[in-house]
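Given next, in structure tokens, is a single chain: the form predicted alone.
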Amino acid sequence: MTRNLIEVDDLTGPELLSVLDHAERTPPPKVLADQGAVLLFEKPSARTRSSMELAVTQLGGHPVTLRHEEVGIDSRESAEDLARLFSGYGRFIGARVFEHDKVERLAAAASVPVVNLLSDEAHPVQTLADLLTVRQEFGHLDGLTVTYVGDANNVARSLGIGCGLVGARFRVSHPQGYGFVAADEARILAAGTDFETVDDPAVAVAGAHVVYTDAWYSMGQEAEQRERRERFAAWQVNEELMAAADPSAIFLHCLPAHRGDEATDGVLDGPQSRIWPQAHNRLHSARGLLLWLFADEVG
């Protein structure tokens, strides 16, 4: 049976801790070893791209990885056309789009594995790497407590998911009107999550062993950036706001940052932060996935 990771709760909650475990796994073993993969993205990306062809090179394996201008799909081909073509070329797709039903689609056509490597609705290989480095910081998952602040976006919904998948609690706290809507709150609950939605920040963040946060205006919402600037003020991170969280907290921002914006340079270089492993922890948690998702060829 193809298994794909369009969400994170296509993993069950031990499935997901099982891509932990690979993650950590050195040396790696070489499970596309003489094998292809194709990578599609129709956003620009820095994390996303090279940490999936560097774990594809890492498993003896050779990343194809095709832009917008090249492939486009639904404009020169559609996604059921591309997913027939790829399924014959590389061992698994990973795409990164605007659109969730972009993937979704290619997994339906696709005879091979496709990885969700962004989507407008979900962020799942950010997750991995978010859950494997708090579990790094603490030793497990089980019972912490991770507070977002900011947009309810694709991030925090994959995180939310997440969040219930391995038994660690999730709040969230974002200005009026930049909620999750009724369908992604759904979800997370769906995953058994212990969720709750904080107006207040500095109440959100009250104990918490993980505060994270992500821009405030993301790719195609430039228009948006001085009205989210002002909307969003009080959710900055700053040094106020982490002296709230549980005294051994850690930071967590998925990158790119606006400096300045939804956190301070003192937060973002200071002792809590740990963006940095946070970044390199993209590459160990896709590198887990695929172990996983070849699980029967691992020794």
The other form holds:
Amino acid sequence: MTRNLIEVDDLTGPELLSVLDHAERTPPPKVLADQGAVLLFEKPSARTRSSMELAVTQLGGHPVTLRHEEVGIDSRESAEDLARLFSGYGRFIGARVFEHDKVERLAAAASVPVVNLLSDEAHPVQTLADLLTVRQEFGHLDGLTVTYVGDANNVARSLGIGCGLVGARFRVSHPQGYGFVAADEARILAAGTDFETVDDPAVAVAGAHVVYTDAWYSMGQEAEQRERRERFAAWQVNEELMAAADPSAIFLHCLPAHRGDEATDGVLDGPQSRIWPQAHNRLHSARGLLLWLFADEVG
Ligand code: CP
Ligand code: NVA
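Return the structure block for the form predicted together with ligand NVA; the form predicted alone was the one displayed.
So here's everything in the complex, that chain up top.
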């Protein structure tokens, strides 16, 4: 059966942990030897593109990356036709899209796995790196408390789902009007997540082992930048907020960071920050995902 990763809950909890185990396999078997992978990008990317390209290469394969102006999903050619085309070129298709349903339509028409490389609703490959980083820090994931402070966006939704799958609690704190829609809350709860929304960020981080934030305005929301900077100011992760978390707490951010907005330099560069191991784990967890998807083909 073809497996996709459109959202983290395409994996079961044990499967997610297996992906993290595969991420730490050295040397990795060359499961993609002489095979291709096609990566489509409608939005900019530094980490996701380079880590996925390098993961494919480390597994013996050859990535082909196409940007929107070259491939034009639904403008030059339909998502379905592109899925049929690239199913014959690549062992899998990765896609970073604006509308989430585009990656779902690619998956429905493809005969190879489709991996969501970020959509407006989800960022599952980010969550894999996040959980790998947390597990490396604490040695386990179950029973930990992860608090996300800021915009309840694609990164937050996938993280909330991932926390539930591995037995971590998930708290979120955001200004009024910037929370999850009901369907996303239901999806987070359906993953088994012990989930709570807490208005006051200082209360939300009390006892947290992980304090996480992301941009106040995501790609495509640049026009709202001014308004959002005002609305989110009290949700900045600064030294004072970090001091309210558990003394063992680490700070994570998917990056890119808007320094001085959602997090201060003191936190991003401070002793609790794990943003660079987290960013480097994008490569290892991408490799882990591909090994999990294809390892049984070579044993
Ligand atoms: N965190 C993340 O997905 O970064 P990029 O947008 O640079 O890929
Ligand atoms: N929430 C951000 C994540 C970037 C990696 C965005 O969608 O732009």
